[in-house]
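Take a look at this single chain, the form predicted on its own, given in structure tokens.
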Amino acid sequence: MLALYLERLYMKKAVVIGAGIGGIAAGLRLRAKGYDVEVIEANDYPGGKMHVYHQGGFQWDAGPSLFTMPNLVDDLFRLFDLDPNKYFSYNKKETLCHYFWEDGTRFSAVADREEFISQTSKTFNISTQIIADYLKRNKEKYELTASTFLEKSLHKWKTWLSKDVLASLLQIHKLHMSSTLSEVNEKYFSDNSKLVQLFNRYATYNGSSPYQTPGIMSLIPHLEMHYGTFYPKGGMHAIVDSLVNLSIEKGIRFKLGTLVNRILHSNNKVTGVMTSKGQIDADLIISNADVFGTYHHLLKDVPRPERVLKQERSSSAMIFYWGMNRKFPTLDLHNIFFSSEYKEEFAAIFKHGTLYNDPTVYINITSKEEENHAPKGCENWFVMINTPGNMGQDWGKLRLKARDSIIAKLSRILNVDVAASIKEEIVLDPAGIEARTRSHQGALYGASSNSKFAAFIRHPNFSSQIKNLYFCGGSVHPGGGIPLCLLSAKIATDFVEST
């Protein structure tokens, strides 16, 4: 301990604001570069949206429930030449998701590409060649854009002058930037509305509408199908626990229950932060806080990038954490119950700022993987619907409406009395998400991608006004969700020289 203390005296000091997954990753990357790192978090727990609830013998992951691209987590351990498997483990899922429709149609999407094509063809009576062509085009989109849009800053000229970008621009017609995701899916699957709906749902992975987000977003199913989906042992919050343990092991300090009130700067360079518990000096700062709040509360004396901050926010969510007093053999880890009127559902969310009467319902059940997440003979249901952000709606009234709609829908499709099976309940709505995570309007993914220009308008990972101030997390480039938050931390810290 004394040696570490003496070493810190000669280190440059970095402060990370916010202990979400992006902030923790940024802290680890800065530590690997030789910085003395302190992570400051307003809540009394790390992880941000990746928290956990316990009640009545049940355990639920509070936030993200889908784990993809685990290599991005593994990379953080390998920064220190460590074996990730010694810190946490995960298994690849053979089934991606179970889908349900009101007319009794059910479909289990498998991870194996050839089997997926075969089963999709049989279930939806469509040519295997059409499905194969669609998946191939999705792969091309990803390969043409990933190194630029996901792994590099879009706000540096050297990105646009690279060979990868120039090659992509020559094939921009393949990206479907001028069509919506739904229009692309309708082109391929014009005779099958259910298959269009299945692939349209991937717009929700970045909190957008398939009827507005550009067709390039069809690369998202490629990510899921090519890399697979995984389940981390212990639940999603186990990812946070493992990274926090690694951080502490490497000398990173966490100040929990501490609110940052202001980012301090002088002569256009950061000098530290003022917190609810006093001032902390710093040579470098990374804000993992929502960029809207960063400017409105922490940088009040700095001109705001109004065009960026006025972007339409992504969707939020209403989540019912239900402890069920029985098991449901037809369900798996991931389950989707589709709305009968998908277009009207997204119109309600993004145009009218309310809930649709027949929402699409997502159910995540981690007790399917680990039985100790629920009492014997029971299941822990994470039941979520997409919602607009918090703009002053009467969420108490909307909660009751949503609960009734969800229970009625699930009872019809599963042919059981769902309400009678609910033993425990916790509810989280957009206002609650905003309060707990300080994400503006409770948006899950920062700004929406309901425009072909959305990626270019997102806030960069660095400040053009204040030296040594950087940004990461779901509200800045490249976007929200665990993989993109981890990539944002890498992009931000790649600007930083090792000490």
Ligand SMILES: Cc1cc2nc3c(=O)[nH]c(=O)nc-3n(C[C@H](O)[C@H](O)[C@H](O)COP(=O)(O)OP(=O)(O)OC[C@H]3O[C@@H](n4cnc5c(N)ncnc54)[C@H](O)[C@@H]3O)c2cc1C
Contents of the next structure:
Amino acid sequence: MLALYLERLYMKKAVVIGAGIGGIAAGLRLRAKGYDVEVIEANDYPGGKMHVYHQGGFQWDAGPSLFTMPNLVDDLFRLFDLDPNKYFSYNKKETLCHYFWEDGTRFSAVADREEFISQTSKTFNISTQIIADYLKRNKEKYELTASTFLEKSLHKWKTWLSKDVLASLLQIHKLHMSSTLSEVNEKYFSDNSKLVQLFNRYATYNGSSPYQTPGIMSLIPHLEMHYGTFYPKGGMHAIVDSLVNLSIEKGIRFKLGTLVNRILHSNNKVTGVMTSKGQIDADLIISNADVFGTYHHLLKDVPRPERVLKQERSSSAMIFYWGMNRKFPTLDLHNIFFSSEYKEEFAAIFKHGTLYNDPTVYINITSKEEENHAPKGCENWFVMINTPGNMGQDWGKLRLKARDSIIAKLSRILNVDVAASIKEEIVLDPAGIEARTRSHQGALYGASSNSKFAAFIRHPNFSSQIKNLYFCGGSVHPGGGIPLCLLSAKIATDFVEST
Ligand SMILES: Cc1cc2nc3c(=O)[nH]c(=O)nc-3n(C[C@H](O)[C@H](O)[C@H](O)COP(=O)(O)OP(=O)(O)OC[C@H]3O[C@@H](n4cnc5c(N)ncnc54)[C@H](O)[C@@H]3O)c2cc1C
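To complete the pair, please output the form predicted together with the named molecule; the form predicted on its own was given just before.
In what comes next, the whole complex appears, and the chain from above leads the way.
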């Protein structure tokens, strides 16, 4: 300990504002580059949106439930030549999701590509060739764009002059940038509204509307089907726990329950932060706080990039964490109960700023994987609907409305009295998400991707006004969701030289 203390006196100091997944990853990457790292977090727990709730013997992950691209978490252990399996484990899911429709149609989407094609063809009465062609095109889109749009900064000339970008530009017609995701899906599956709906759902993976987001987003199902979906042992929060343990082991300090009020700078270079518990000097700062709040609260003395900050935000969510007093054998880890009028549902969210009367319901049940997440004979339901962001709506009233319509829908489709099975309840709405994570409007994924220009307008991972100030997390490039937040930490810290 004394050696580390003495060593620190000679190290450059980095402060990370916010202990969301992006901030934790950035801290680890800076530590691997030789920085003395301190992470300052307003909440008295790390993880941001990846929090966990306990009540009445039940455990629920508060935020994300779908885990993809676990290799990006593994990479953080490998930075220190450690075997990730010794710290953190996960298993690949053979079933992606169970889908339910009001007319009694049920479909279990499997991970195996050939099996998926065969079962989709049978259930939706569509040729295997059409599905195979669709999946092939999704793969092409992913391969043409991922390395540029997800893994590099879009704000450096170097990126635009690379061979990858030139290759993508030559094949830009394949990306469906001028059609919406729904138009692309309708083109392939015109006769089958259920299959269109199933593939339209992927727009919600970045909090967007399938009727506005560009057709390139059909690369998301490729990502899920090709690379797989996973379940982390212990639940999603175990990802945070394992990374925080690694950080502490590597000498990173966490100052929890400490609000950063200002980013301090002099001669256009960062000098430190002013927090609720005093000043901390720093040679380098990475803000993992929502970029909107970073400019509005921490950088009041710097001109704001208004166009970036005014970008439409992604959808938010209302979540009912229900402890159910019985088991439901027809349900799996991930379950979707579709609304009959998907287009109207998204219009309610993005155009009218309210909830749709009969929303699509997502249920995640981790006790299907780990029985100890619920008391014996019970299940832990994470029941979520997509909602608009918090713009001052009467959430108390909307909660009651949503609860009633969700219970009615699930009771209808599952043919059980769902209300009678609810033993425990916690509710989180967009205002709650905003308050607990300081995410502007409670957006789950930063800015929406409801425009073909969205990727280009997101805030870069560095400041062009203040030297040694960087940004990571879901509100900046390349966007929200765990994998992209982890990539944002990599892109931001790749600008930083090792000490
Ligand atoms: C309900 C829900 C469901 C989701 N589902 C999925 C999913 O299934 N799969 C998926 O991949 N993603 C999902 N997401 C999105 C994913 O959770 C986020 O994209 C990701 O966790 C955001 O991480 P982040 O690094 O941006 O930090 P955040 O989690 O946003 O954390 C930022 C942290 O910064 C702190 N902070 C802010 N300002 C200050 C300040 N001034 N001083 C100190 N600290 C500050 C905040 O307190 C917070 O802890 C979901 C999100 C939610 C809420």
